[in-house]
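Take a look at this single chain in structure tokens; it is the form predicted alone.
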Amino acid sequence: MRKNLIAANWKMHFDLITALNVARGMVEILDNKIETVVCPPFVYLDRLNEIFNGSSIWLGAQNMHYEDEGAFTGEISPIMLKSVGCKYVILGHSERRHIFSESDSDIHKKVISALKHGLKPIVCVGETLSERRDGRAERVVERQIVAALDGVDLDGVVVAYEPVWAIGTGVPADVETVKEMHGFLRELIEDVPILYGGSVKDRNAFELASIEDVDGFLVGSASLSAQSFKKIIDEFEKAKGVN
């Protein structure tokens, strides 16, 4: 049975004091049944691990290098992430692909490395607006999936569909688009949990969660508040009938 999962991607937000306060607020109010992950900036991982320890919240990172160690100035290894309590790591986010030019090959190596070290990768895929308008959305997403997961044991892998044109725009993909793409992905990766990400808010969480092949969310800006993040989780659980 596929598990449900909701992950918060804080991206490059918060100073230390704010991050700690939001994390403490989440520990106080999140008592949900489904697996919940928070992915803060690297510099806060150790401190948030202390706060989340013993709670229902798992710690995740936003990225990692595929090498264990070496002369890679500014990079973070999977061993480092494990040592500060990480269970999950986001890989292949569209901002990494399009702003920092990460290739399919890079992401594949990161997935293999994450699994090798006991980290659960949340592998992001998604098309740009021009690719969708050109009728290439499924082709692009299939290429990304096949490249990232080639030869990989899928146990422990999570996939997140995030249409690039919906990320941070406030305009989520419509229900039919999400339903079609998640159905397409389900044919490629039958038992792998598939999250939806892209302008998820409490006002659309129930409708999106009602789609059969949506197993959870990867939440961006709406996860920067403990209250709004909890509302999204509550709406998801309501839609899925989680008691």
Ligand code: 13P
Contents of the next structure:
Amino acid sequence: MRKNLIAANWKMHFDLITALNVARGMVEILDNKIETVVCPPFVYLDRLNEIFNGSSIWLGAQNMHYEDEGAFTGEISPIMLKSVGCKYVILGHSERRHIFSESDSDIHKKVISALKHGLKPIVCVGETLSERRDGRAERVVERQIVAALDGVDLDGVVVAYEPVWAIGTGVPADVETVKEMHGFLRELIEDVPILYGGSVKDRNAFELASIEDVDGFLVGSASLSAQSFKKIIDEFEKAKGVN
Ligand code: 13P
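Switch over from the form predicted alone to the form predicted together with ligand 13P, please.
The complete assembly is shown below, putting the previous chain first.
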């Protein structure tokens, strides 16, 4: 059976006190069966590692550099992430690709490096609105996936389909689109878990989770509250019949 997974991407939100409070709130109320991951900003990882220790929540980072160490001012290495308890790392998020100009080749190097250090990469792919309108959605996603996973042993890899046009809008991609793209990805990567991301909320989680090839979610703004994150996980488990 394919693994189910729900990950919270906090992006660049919260001061320290708020991050600690939300993390403690999650430890208090999350009692879910499926693998749950929280990816806070780097500076909170160590403190959240202490809070999550002994809980059902795993820690992830939102990015990393591919080198082990060296003169890379401002960067964070996989060795650092391991040393503060990370199990997962999000790679190639659309905000990294589009705002920070990360290339397919950068992301490929990061995937190789993450796996070498025992971190599970959550590799994000997704087309922009203009790419979709031009009828190039599948071609773009295929290019991203082939580049990121070239020569990679897929054991431990997670993929997230996040259509750029659905992120942060409050409106996810429609069920037909998600079905089509996850089905397309399934042909390429078979048993690799495929998450959906882009405006996942408690109100739409059940419908999205009912799609067979959706193995989990990558949740942005709705993961900033312990209660709404829990509701999403509950809806997912209901839809998948996990109990
Ligand atoms: P939202 O859930 O806020 O749309 O963000 C999705 C996302 O980018 C998760 O990585």
